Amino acid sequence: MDVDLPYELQLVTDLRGHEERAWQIAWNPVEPLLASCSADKSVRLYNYQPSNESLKFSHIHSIPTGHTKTVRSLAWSPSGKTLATGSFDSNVGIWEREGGHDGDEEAADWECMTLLEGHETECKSVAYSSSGTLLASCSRDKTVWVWEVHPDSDFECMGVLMEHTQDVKCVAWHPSEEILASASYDDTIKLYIDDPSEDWFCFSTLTGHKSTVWALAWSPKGSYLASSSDDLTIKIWKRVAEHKWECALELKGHERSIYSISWGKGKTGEESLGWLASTGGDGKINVWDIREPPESSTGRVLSHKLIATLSSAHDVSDVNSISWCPREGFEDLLATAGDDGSVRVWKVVPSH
C-alpha cells in the first residue's frame, strides 16, 4: 500500500466449494446465514458463529437449484425465511426451508416453492423491497418486472417496465420506501414508483455514466444512491426533492470495471453516512467513509475518505460481488465472490 489508511481488510475465511465462478453472495438479514450462487447452478449456504474472538463459518447446505443455466443472483426476503434466485435460464426461483427448527439449519431442506417465468432471456438481478411485499427482477431482455408477494408463495406480476434500451444489470429497492432503481448497459439508471392507478412507471432517468452501469447501492437511510460503472467511476446521487436526484459526488479508485458496490452503516458513528465498499475486474476492494458536509459549510459536496483498500482480493481473479453484513453487531463484516469460485469474508479492522 502506498498510503497509510486507518483501517485494513483482514481475511476471516475463504469458503471454497463452487465448481465454477461465484457470482453473488447474500447475507440473511435475520439469521447467521450467508448464501452464494454460481455458474455451477448451485446455491451454497454457510452458518457463522463467534469462536475465540473471531467467527467460524461452516458449510451447512447446498441447493442443487434445478436451474438449467448459471445462477446469477440471489436475494433474501426481509424476514430471512425466503430466498430468491435469478438465473441465466431466464427464471426466478423462490426457496423456503422445509423442516429443521430455528437454529437447526442443517436438518432443513430448501425447497423451490414456485418458479417465476416471464423473462425472455438471462435474469441478471433479483431484489426484495424493504416490506418484503414486492420482488423485482431484471434481464438481458431489457425489462424490469415487479412482482407482488402473496401468502403461500403466490406471486402476481404488477408491471413489466420496458424503459431501458439495453441489457438491465441490476435492480435495487430503496431501504424504506417503495422506490425501485435499475441500472443498464444503456449507461443509465431508472427510478420507478407505483402510480395510484396501480401502474408502475419511471419517474426519473439518471444520466452521467459514460458506459455500462453495473451496480447500485442505496445509502442506509435512503437519501443517497450510489452507482458503479464500466467507466471506472462510482457516482453518488443525492435526493434533492421527493422525485429529484442529482449527482453529488464521483469516486475513482479502480482500474477496471466496478462490478459491485455495497453501502453499509459502518462503525464510525452517527455523523457518517456509512461505509461504501466497491470491487470489480481489477480484483481490488476499496472501502470509503462517506459524510455530509457540516451544516455550517456552504459546500454541497459530500466528503469522502478511502479508509481501507486491498489488492488481489481473490488472487488474480475478477471479483463479481461485494456485500456488507446487515445484522447488528456485524457492521464491519464484508463478503466477496470471485471468478475463482471462492467466497471470502473480510473484517474491517483498525490498522496497526
Given for the second form:
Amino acid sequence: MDVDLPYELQLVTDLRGHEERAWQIAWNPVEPLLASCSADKSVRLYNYQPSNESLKFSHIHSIPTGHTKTVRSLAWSPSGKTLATGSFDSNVGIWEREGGHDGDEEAADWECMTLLEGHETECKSVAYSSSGTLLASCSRDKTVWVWEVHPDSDFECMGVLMEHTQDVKCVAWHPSEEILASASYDDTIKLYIDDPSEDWFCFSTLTGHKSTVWALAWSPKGSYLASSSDDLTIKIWKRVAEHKWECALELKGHERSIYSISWGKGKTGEESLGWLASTGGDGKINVWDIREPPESSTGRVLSHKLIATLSSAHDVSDVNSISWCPREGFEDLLATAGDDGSVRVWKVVPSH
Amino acid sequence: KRSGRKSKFETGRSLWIDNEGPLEQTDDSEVESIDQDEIFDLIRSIADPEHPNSLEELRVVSAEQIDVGQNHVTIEFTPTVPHCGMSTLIGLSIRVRLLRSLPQRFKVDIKVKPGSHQSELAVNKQLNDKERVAAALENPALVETLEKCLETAGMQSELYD
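Could you please show the structure of the form predicted in complex with the partner chain, as a counterpart to the form predicted alone just displayed?
Full assembly next; the chain just shown is listed first.
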C-alpha cells in the first residue's frame, strides 16, 4: 500500500472481547492456543484450526484472573502447560489447566496454582527461560526477580537484581542460554547471568538509547538482541564475544514510541537472521528481513530490508504488543494487541 | 452537554474505551476538525490541586500553548513555580480530561513549557509514558485527588452552552 514491498499483511481475524485496552498477546509454543491480557483484568484464550486454506480462531475460555489491577503481561512456559501473568497489582500469577485434556479445550478450566508476591509496585513483564526452569519478572520498583521453577508450582526466588535506576519495562531470556536481558525507563538495557558460586549478577549494560527502552527481542539463534525505544529507534546488538554485545544496526520507521518488537524465523530461508516485527503508538506494523553481511565483506553492518508495512493496524489505536507465532509451519503468522481492546492476527503474504 | 456527564470512575466504565465521547457525534466518514480554542475550553477550568483557582486563572494553561493537528494535540503548560511538586498531577489531569473528551483518534503529548520546571525532562517523560499513566489511574488515592481537580472542568463549557 505505502510503497512497493515484497510482502503485505493480510488480516486473518479480529478478535474482540476485551472490555478495555489489550496489553499483550502470547502464542502457546506447543498447542494451537493464543492468549491475550487486558486492563479489564482478564485473560482470553483462543484456539485456531485450519479452515479453507486459512485459519479459524475461536474464543474458548476467559480467565477472570482475580488480579485486582490491569494484567499487563503474559508468558507461556516452553512446555506450553503453564501460563504466567504479571499485573499492575504487583503480583505474578501462575496458571495451569485442570481437566479437559485431549482436545476438549472448552471443558478445561484454568486455575491459579500460585501467586508470586514480592514486587512492591506494578509488574510490567514476565518471561520463562528456554528450559522452563527459570522465570523472570520486573517492575516499576526498579527490580528484576529471577525465580526457579520447582515441581508442583513451587517457586524459589534466586535473585533480586537492583541494577536499574528506574522502572523496568521488559525482561527477555536468551533463546538457548541462561542469559537474561532487561530494558528500562532509565534508557538502558542490562544483561545478567548466574555466577555458580554467587548470585545472579549484571555483566553488561547496553547504552545508546535516548529514552525509555520498551521492548527486547532475541534473534532466533541468539547471536543478536533487538531493543525498541521511545526514542523512535530499534537497535540491534551483536554478540561480539561471550559476554560482549555491541550495537550493530539502528532501524527507524516509526513516528511514536515503539512499544513492542518480535523476532521470528521468517520464511526467507537460512541466509536470513529472520523477520523482525515492530509496532507502537503510531499504530503501524513494520516487518524487516535482517541478514548478516557476506563473510567476504569487511563491514560489520547488518543488512536490513523493510519487507512489509501496514498503517492503522488497529484503526486509530496504539498497538501495544506484537508477536510471531513460534510454532513450526506458522512462521508467517503475527498477532497484535491494541488500545481498542482487540487482538488481531495477520499473515505475511507475498504482494500481488 | 458535557457538564452533566458522570465520571467514569463513578459509573465503573473504562477510561480508555469511550464510544460515547461528547465530541464524537459524527460518522467515522466525516472527520470533525477541532481547534485550539475548543481544546482550551476543555482544560481551562480544571482546578489547580493546591490553589482555589483554575489552571486558566493561574496562567498554567493558555490557548497559545496548544497545538492541534488533524490527529494530534500537543499541550504545553507552565507550572506556577519551577519546583512545583504538583506538575505531574496537573499534567495528568489535563491528560485525563482530554482522554475523556476528545475523539479517540487524537494522540496527545503533554509537556511543561521549556525552562519552566527544574525537573522538566522527568516530568515530561512521566506524563507521556502511557504505562505509567495507566497505572497511576488505577491508584484510588491519586484518582480521588484527580477527580477533585476535574470537578470544575466542565464549568467553562457550561457558560458557553
